[in-house]
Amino acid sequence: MSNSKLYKGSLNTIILKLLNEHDKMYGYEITQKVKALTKGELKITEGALYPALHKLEAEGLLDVEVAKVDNRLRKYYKLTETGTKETVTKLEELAEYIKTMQALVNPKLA
């Protein structure tokens, strides 16, 4: 996928749905299991995947956590009661987005 302006509005649904899915994870643990999940064609970098990551926490969707992990601090996010709402409605309005999109660049699928 050549084009990363295309899933940049779809990485905080990217990230709800990987912590949905996974109870906790850490930064670069989100980065690998999207280059695995799309066999390396969406490849998320920290430029883009942190301040997604602050600012989903800023609203009150994900709740972060500290440990120490071979003597380094590594912090964990994980979704607040809000945030596993709002992933469904993220969800939802993903999946009806792409229904669209579907109609108009291949209306006989639709």
Given for the second form:
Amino acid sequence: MSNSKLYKGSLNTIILKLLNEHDKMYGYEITQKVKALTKGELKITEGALYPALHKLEAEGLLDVEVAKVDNRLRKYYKLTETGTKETVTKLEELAEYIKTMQALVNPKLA
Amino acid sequence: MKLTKQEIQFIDNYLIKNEVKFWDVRIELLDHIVSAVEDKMTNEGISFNEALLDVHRSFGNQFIEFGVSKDKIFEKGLYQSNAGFKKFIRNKQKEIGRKNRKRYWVIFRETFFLQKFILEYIVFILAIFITYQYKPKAAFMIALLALVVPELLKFKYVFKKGVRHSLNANMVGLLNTSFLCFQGMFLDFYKDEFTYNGIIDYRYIICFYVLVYPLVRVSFNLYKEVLNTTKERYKLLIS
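Can I get the form predicted together with the partner chain as well, since the one above is the form predicted alone?
To see the whole picture, the full complex is given below, headed by that same chain.
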């Protein structure tokens, strides 16, 4: 990834968006999904992913489900009702941000 | 490539050696590390040791290879630094605290609309009020007991392995105990205000206990809620 700082503020929105599209996901699955969707351009580090997941869980946007998989426990994250509503708001905010940046960086396309 | 039971156990022991003592923190790290190691072994064709060392570093655990002989790199690399895991635990602790505080006020609001609680609170106040007419000290003891009982009930659970080694259970237990410490501090701080010529005036202390009672009660309800989830997950872990 060329500049991680540019993506940092959007991490929560990325997580919420992915969970909105999938019923439930576990930590490693999220990192791999982001890597695959961005063709390796964006790699979410463990040091950034888990604090974000735990924060979203503490805020009541995510719920946790634990299941036994291959001799170990797996924590699945899924959106709560508030989380689903928040995803819509966050995505709108991000779209607005992209539009503003587009107007600044490339006015012809905006 | 799936890891064997022994390899998974090795990773679990490696996490314990790196001071990830709480099982409810370890399960998430263990699953992530096992998935990442399996992935690296399959897609990058590297060995278990190399993959584990790679994942260890990706958590922010720095390892300086300089001066370490090649045959000791794996062993030394895994235990040279656990800074990344420590940060992970600190962050988790902070978020559990936030989650508990948030949940506390939700339960608090719910409890105040429960008929059962309203009745319980009225009976509690009446019992103290009536007792106070005859024996103020006995009324004080009843009020104090109401605050201490949840703390005593906790002893039934705190020594159980699944609870003792759970960060969630430990933190919610601490919240519960803090109310008891708070009332102790209150009494200690204002003890001179309640004593007139060597005689203790129990009125204010009792009023304070009556006001604190719902807070303690809600705190114990939260404790029970977290404990049930913890016990359920621990049962799954050892099954």
